[in-house]
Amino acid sequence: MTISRSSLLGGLAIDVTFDAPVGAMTWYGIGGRADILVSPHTDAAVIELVSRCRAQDVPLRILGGGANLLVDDSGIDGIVVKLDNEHFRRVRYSAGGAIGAAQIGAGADLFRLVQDTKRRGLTGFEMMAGIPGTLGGAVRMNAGGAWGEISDRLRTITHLSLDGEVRHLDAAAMGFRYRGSDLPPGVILECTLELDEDDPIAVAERVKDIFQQKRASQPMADQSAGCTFRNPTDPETGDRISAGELIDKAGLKGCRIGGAIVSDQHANFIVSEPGASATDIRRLINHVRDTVADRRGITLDPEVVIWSRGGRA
């Protein structure tokens, strides 16, 4: 794809960078190469840049922490957004007159975000320990786990149409559920979550214990994107059912093709080993689920995202 720069990118109040290592901005530390990256100033460059992508035909990505992305190998074309100009990063506390309410802006670091919650002793927010990312990206896919999700505490969302319409919408009718919505493609500029005071001990003891209970049940320490795929739903009773125990159960644990490993500890991670390859992490994910389906008739959903060039997702 021809991209005229000037015409896409003149003009604005933008950082950009020209084959830019995207592959190792992500949590797996692989793959390969934006051909533009653009790290907007203002909500008013970010809605004329997807005006103008929109308007040529050019691919538009938003990269957030990089935590549930996988690049391929040979790059990806069009124009990735980073949202982690300090004016997506801010925090206001107390909006609205709320002392609980707090607006957000999409690029915002949830581990920082736990650890200021935890301090400032507002609830609600503690189930977001140790899930990395940023704010936009946690939202889009409704992070969380055990401990609950995102959605449980978001209010409302700042979100820019692919059509350049800014519009703030009420999580409530955006249909949140496991690991999704009905929040239509856009950019998620600011949310406003709702959290409650409690006592700065108590918020830091259950902060503690999720952590602790992450650490010894998954591989945090390891390169990886989190959980490689959704838990899926029983075919038989529609309850959900945890993926990693479908691939132990599979004998998959410990499988290995090139630098790319099923871990030990849990199944549901695929885990990278210097001089991994994206193609390690890919064939990995398509020889789980291949072999899943062939021995328990369930097909697993990858829920890491795969960027690739000449794809839009």
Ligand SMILES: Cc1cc2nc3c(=O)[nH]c(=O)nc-3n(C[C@H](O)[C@H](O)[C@H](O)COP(=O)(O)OP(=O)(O)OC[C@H]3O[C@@H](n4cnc5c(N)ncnc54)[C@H](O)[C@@H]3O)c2cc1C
Given for the second form:
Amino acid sequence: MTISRSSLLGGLAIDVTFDAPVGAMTWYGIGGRADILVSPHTDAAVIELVSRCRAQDVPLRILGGGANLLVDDSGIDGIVVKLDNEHFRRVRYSAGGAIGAAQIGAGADLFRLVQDTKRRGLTGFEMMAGIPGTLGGAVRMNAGGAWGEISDRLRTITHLSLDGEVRHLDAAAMGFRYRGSDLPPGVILECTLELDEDDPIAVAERVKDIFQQKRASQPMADQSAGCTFRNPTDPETGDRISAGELIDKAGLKGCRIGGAIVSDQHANFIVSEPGASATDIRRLINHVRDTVADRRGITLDPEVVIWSRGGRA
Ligand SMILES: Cc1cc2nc3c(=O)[nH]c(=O)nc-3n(C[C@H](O)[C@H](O)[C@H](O)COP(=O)(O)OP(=O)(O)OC[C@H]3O[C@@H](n4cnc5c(N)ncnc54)[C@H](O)[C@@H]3O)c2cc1C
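Form predicted together with the ligand structure, per the form predicted on its own context:
All chains and molecules follow, beginning with the one already shown.
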């Protein structure tokens, strides 16, 4: 596809990088480059860009912190948008006068939000301790775990549809569920969260406790995209089964393809060694999925988002 760069990008309040190393910007730190990476300065610039992409049939993908993402070695066509301008990282506490209400741009960093809320003595965000990424990525994935999910505290979402329409969505009506929701495709611009006041020391203790438990059970220092697969549902009981346990019982801990390895610490993490390629990771994901399907009759569904040239995300 030939993209007319000036008709797509001209006159907008954006920073543009051509042939940008987006794979290297993910937590895996591997994979190919994006033809065009755009960092908008304003909501109006994103809205106009989305409309132009739609009119010119140019694929558009949103990059958060890249903590749940694998970029194919062949790279990415179309446009990758990263909401890393200060405008999208803004945080306003006590929004509308309510102490616990926080109005937060989608590009805000989760680690920073955990630290900020802790310092302010606000409880409700501790469940995100140890989860890397941005607020927008967390909402898209409904990130969380044993201590809760982001949707537990989410109240509204300012959402830009791929038709260019901005709507303020009531999070309670968006069907949030385990690592998913009915949120339509598009760009999450901003969210409001409802937190409660608490003793900052008590909040800090809980954050520390959650972080330590994660560090003990997950390979947090290695390069990965977190859990590779969603926990499947037991067809008989309807309960969630641990994907990590299924992979472990299939004897796959330590299994390696090239520089991709099933973590010895947590079997649902596929970690990468220096020199690994995205193809190594993809081949190992397929091998794990096929082996578990053969042995247990359960087909695991990847939680990791995979971007490839020609694909739509
Ligand atoms: C060490 C480690 C531990 C982890 N632990 C956990 C865990 O305990 N629980 C958990 O749930 N996850 C975990 N993860 C995965 C990851 O941290 C979360 O999924 C996180 O929410 C991803 O956010 P991100 O901004 O990095 O999204 P990205 O990886 O950049 O993107 C993920 C998806 O969200 C979309 N997206 C991003 N921003 C926006 C936006 N503004 N609007 C619309 N779509 C958007 C992307 O297009 C993509 O489809 C872990 C990852 C690592 C590396």
